[in-house]
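Heads up, the chain below is alone and in the form predicted alone; it's given as structure tokens.
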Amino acid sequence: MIQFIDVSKFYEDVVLKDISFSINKGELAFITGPSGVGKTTLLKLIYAETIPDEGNITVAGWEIRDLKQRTIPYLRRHVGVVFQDFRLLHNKTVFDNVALALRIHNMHPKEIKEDVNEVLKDVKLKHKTNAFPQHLSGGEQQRVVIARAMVSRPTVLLADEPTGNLDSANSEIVMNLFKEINARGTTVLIATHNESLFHHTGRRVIYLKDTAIEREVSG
């Protein structure tokens, strides 16, 4: 489902060097390591926000280095992304934030309404359909972000420090949502420095250190 082979990414300095790993279809796994170690860059490589300088990446059958700019949106239909800083449009309602991607794909309004209402029900925010993001708690905003990422039914869901701005109670709610999403067959990869999210879960954890993979263990 996701495969890195000897992947390196350079900016002014080395960010990632000779990274090789694979995430199986239907797996829920974690990437961890201290701030600045390259977790966010690794996720950006998966959804083609940036392209590797060396090595090869395959995501859901797509070869990232072979992608043309015009084909990247097709890849992203298969990859949902949950950002730490939410990136919600504050002048749009919860419904419209979630519906945005479907409208870009020119779906029929009836289908959009059905799909958005279904995913908002899944994240337990159906009652907030007409609310604006600034009137929601941090935990509710993150659930809107998850709904937005999942409304297109991607095969892969990426999450970048998804509980970084949340208290422990809301972190637990968000993590339970990821587990439910994974149980339905979606491959989930979570980047976090918060070890409590994966301790004693039995899930695979990939540790980054000094631009490279230090080790892999079960959480």
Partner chain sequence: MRVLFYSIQSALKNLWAEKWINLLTAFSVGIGLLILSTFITVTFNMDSVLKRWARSFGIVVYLDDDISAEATDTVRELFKQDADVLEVNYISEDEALRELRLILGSEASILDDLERNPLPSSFELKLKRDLLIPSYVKKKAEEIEEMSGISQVQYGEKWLASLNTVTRIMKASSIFLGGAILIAIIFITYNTIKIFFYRRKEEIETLKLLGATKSFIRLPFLLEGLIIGIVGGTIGSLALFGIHSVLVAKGLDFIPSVRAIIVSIPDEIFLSVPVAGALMSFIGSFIAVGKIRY
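Form predicted alone done, so how does the form predicted in complex with the partner chain look?
For this one, just the chain is written down, with no partner chains and no other molecules.
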């Protein structure tokens, strides 16, 4: 589903160097490593917010290299992202923030309403449907972002530090959500430094260190 072959990314410094790995369809895997190692960068490469300087990336059958400006939106519709910095719109309600992910598919308003309400129930935010993001706590905002990433039923779900703002109780709720989504067939890739998320799960964990993959283990 996701394949990296000798991928490198440089900014001022080398951030990622000769990264190769592949995540299979239906898998749920983790990427971990210290702050600033390149976890977010790696995810950005997957949904084409940034392009690799070397190597090849394939996502859900799309060759990132060969994507035209015009086709990037269509790739992104297959990739749901829980952004580390949320990217919620402050002038839109929780409902509209989540609905946006469906509106850009030009879905029918009635279907949108049904789907959004369902997913807000899943993340336990039904009671905040008409609230604005800046009126939510950090943990509540985190869950809105997860809802938005889920609602369009993407082929691939990327989550960047999805429990950074959550206490352990809420972290568990969110992790259970990811497992459920994964069980329905979505490939899930989670970037986190929170080791308790993957300890004793038996899922694959990719450890990044100093621009390279250090090891891959079962957590």
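Residue numbers count along the first chain shown, from 1. Rigid core (definition): largest C-alpha set, two forms, superposition within 1.5 Å. All of these numbers come straight from a predicted model, not from anything done at the bench.
- Superposition of the core reveals a Cα shift of 2 Å or more for residue 126 between the two forms.
- Fitting the two forms on the rigid core leaves the C-alpha of residue 96 displaced by under 2 angstroms between the two forms.
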